[in-house]
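To begin, one chain is listed below as structure tokens, in the form predicted on its own.
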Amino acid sequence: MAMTMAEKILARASGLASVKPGDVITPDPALVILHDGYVETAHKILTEVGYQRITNPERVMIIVDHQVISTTPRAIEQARNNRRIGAQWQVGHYYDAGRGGHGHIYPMEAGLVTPGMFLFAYDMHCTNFGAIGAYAMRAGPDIPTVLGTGTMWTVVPHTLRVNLVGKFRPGVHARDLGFKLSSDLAAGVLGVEFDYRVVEFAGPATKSMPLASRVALCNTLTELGVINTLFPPMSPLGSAPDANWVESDANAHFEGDITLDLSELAPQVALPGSPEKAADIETVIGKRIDHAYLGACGSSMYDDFKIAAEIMRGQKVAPNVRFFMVPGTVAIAKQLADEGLTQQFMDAGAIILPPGCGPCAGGVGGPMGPGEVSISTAATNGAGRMGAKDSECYLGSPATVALSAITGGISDPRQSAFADMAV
């Protein structure tokens, strides 16, 4: 039976020869990821129903990325409790603050998530792992069920294939494509369903798309309500993955099949409210900002900061702007430091925060005040996402954010001398 990427991964994880959309399955995860903000709650729920141990603790990861800097007595208490719970559960992979990084980035870097793998995770942006051809399913508040029993039931989704052709024009990046695609899907202009669908990216443009671009594209679509995003298998370590079996069969059935030409795309911004509220950047050029932020799970790879470094070389952050930069992992932070880019950013007036979520985690570190305006690469931009409820959060590509930070207002990266840098 011909199958898509998603169906192949789900079938293998379920010990089945094949699956089809609508099938109810109980896949066996190779890894279960829990972020620092939900550990206490999961422990309380399991304790109340009598669980003193968890199933397959050697496959469980707890990673501290939301409250990296414990800025309150409550945060300090939570961190202490998380360590105690991790030890009680005998968790196989515990990464405290300063020892890993972002839970949607570090597992790929460390080789803990690999092409063809199926895993459960608490947080919805685990779809990042689709960038290398892994299928991560958000369990959310049902994560105690996974920890207690080892799995949970799920329904095999339909798959929408998006064929990417052409090449980005100078100043246009994968994050722009994510905003535009989210907007078009939500508006119904593409004529396909997206709710609880897998979006599989295919086509010639994917072959030259670096990991940072794949991550940005997978991440941006998550808030729309797709169940997952997938690219053909790629090793995050640069070697060819032994996972050809993952790729969709030539005669696999796709519920929808659309083609997008990257050369037709202009830089986008997501207007305050949600990532799907995309608009051409011309509509907001010159909008004064108070706050800028480069990082979060969609744009905290080394390549993202390299783009910023090229744009900011010899420049200063505008006097009216606080520019926060948050590397995705400890290794990325070290690479930036080793290459002198951290010093360059600091000389320009940027503020470097430790690896993790940064301001995207509800304004933990670098929050926004009442009436302030931000341009960032955050995962989402609902009211109050990074601070005051009446602040305005715009989203853009790493190039848009970096250029805007030095000009003091939302700026078009096509105007930068380094617009042709790829990300």
Contents of the next structure:
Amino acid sequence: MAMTMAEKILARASGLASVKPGDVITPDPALVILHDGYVETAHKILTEVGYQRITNPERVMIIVDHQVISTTPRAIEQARNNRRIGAQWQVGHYYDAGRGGHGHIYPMEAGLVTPGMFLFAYDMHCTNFGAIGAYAMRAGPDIPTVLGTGTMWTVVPHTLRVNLVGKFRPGVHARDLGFKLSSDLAAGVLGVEFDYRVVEFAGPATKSMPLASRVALCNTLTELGVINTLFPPMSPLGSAPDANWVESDANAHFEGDITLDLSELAPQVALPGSPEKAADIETVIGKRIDHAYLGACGSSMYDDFKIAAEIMRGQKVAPNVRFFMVPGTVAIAKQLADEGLTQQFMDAGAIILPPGCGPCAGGVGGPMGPGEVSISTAATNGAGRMGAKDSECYLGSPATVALSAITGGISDPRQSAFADMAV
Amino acid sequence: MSNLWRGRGTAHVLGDNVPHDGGVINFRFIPLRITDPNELIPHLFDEVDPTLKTRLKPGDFIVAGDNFCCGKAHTQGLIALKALNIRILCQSMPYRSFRAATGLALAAMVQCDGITSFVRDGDEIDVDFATGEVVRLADGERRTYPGIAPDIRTMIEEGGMKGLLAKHLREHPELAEAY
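Right, and the form predicted in complex with the partner chain of this protein, after the form predicted on its own?
The complete assembly is shown below, putting the previous chain first.
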């Protein structure tokens, strides 16, 4: 039976020859990831039911990326409890603050998540792993079920194929495409469903898209309610393809099949509220900002900072702006230092935070005050996401954020002297 | 068994696109990760209608339009509704939120097209979640929507996520022993 990439991975993880949308399966994960913010809750639920151990603890990863610097006494207590719980459960992978990095980036960089792999994760932005062709199923509040029983009931989703053709024009980035596609899906103008659908990217433009751009695109669609995003398999470590690398059959059934021409796209911002509130950047140019932030799970890889470095060369952060930069992992932070980018950013007046989520994790580092305006690459931008509830969080591409940080207001990267660079 | 899936109560009718965070429950409880229903119940629907919580009674129904419980699929608001034995009828609900409700053993009938026109705020209604029949008690008018699927009803009857975990533990008693 012809299958999509998602169906192939789910079938294999379930020990079945084939699956189809609507089937209820209990797939066996190669890895289970949860971040520091939910360990205590999961432990409390399991303990109340009577669990002292978890199933397959060697496959479980606890990774600290939300409360990296323990900004409150409660956070210090939580970090201590998390370590105790990790030891009690004997989890196979425990990455404390400063040891790995972001839980949606580090596992790819370290080769712990590989193409074709099926895994469960607590946090919805595990869709990042689709950038290398791995299928991470967001378990959310069901993660205690996965920890306790080793799996959870899962409905096989439909797949929407999005064929990408053409090339981004100078100053346009995959994140701009993510905002625009989210907006068009939410508005129903593409005539396809998105809730609990896998979005599979295909077409010639995927071939030349670097990993950081793939990650940005996977990440930007997530908040909308798609269950997953997938690209054709690739290895960030340069590993050769193996039997686990899968792609959709030529005659697989897609619930929807659309084609987007990247050359038609202009830079976008997401207006405060949610990532699908996309608007052409022209509508907000010059909006004065107080806060800028490059990082979070969708835009914290080396290439993202390289874009910022090109734009910021010889420039200073505007006097009215606090510009936070948050490398995704320890290895990325080291690479930025090795190649002189950290020096350049600090010379410009940017503030480098330790690897992890940064302000996006509820404003636990570098938050916003009442009435302030920010532009960032955060994963989402609901009211209060990065601090004061009446602050305004705009989202943009790494190029838009870096340029806005040095001009002091939301700026169009096509208008900069750096518009011809490849992003 | 039909009694479990049938109930009478007051319908509290909401519009479309009521989010979980900042809609069903006050946003400030989300980052605090508070899950005690006694703390959450006084803040149900704070930002939608501050007076609604004073009218909610155990056994009542939330009747909503499209995309109920949208946005982040957090669970604190659903925990509060479950504690009050308040069940949900809506025109649509994102899958992630429906799944979260099922995990909490909270019944939600989520394909009730046109229900916010049929049921008015404050109506007394009789609902059968298995057959999908909704009756307006004042005039006896009735509509039938898709009921809750048998597999989902079984999960709810068994106590949602905690019920499933307890069953697994009975089958694997070694998980109750510390290393």
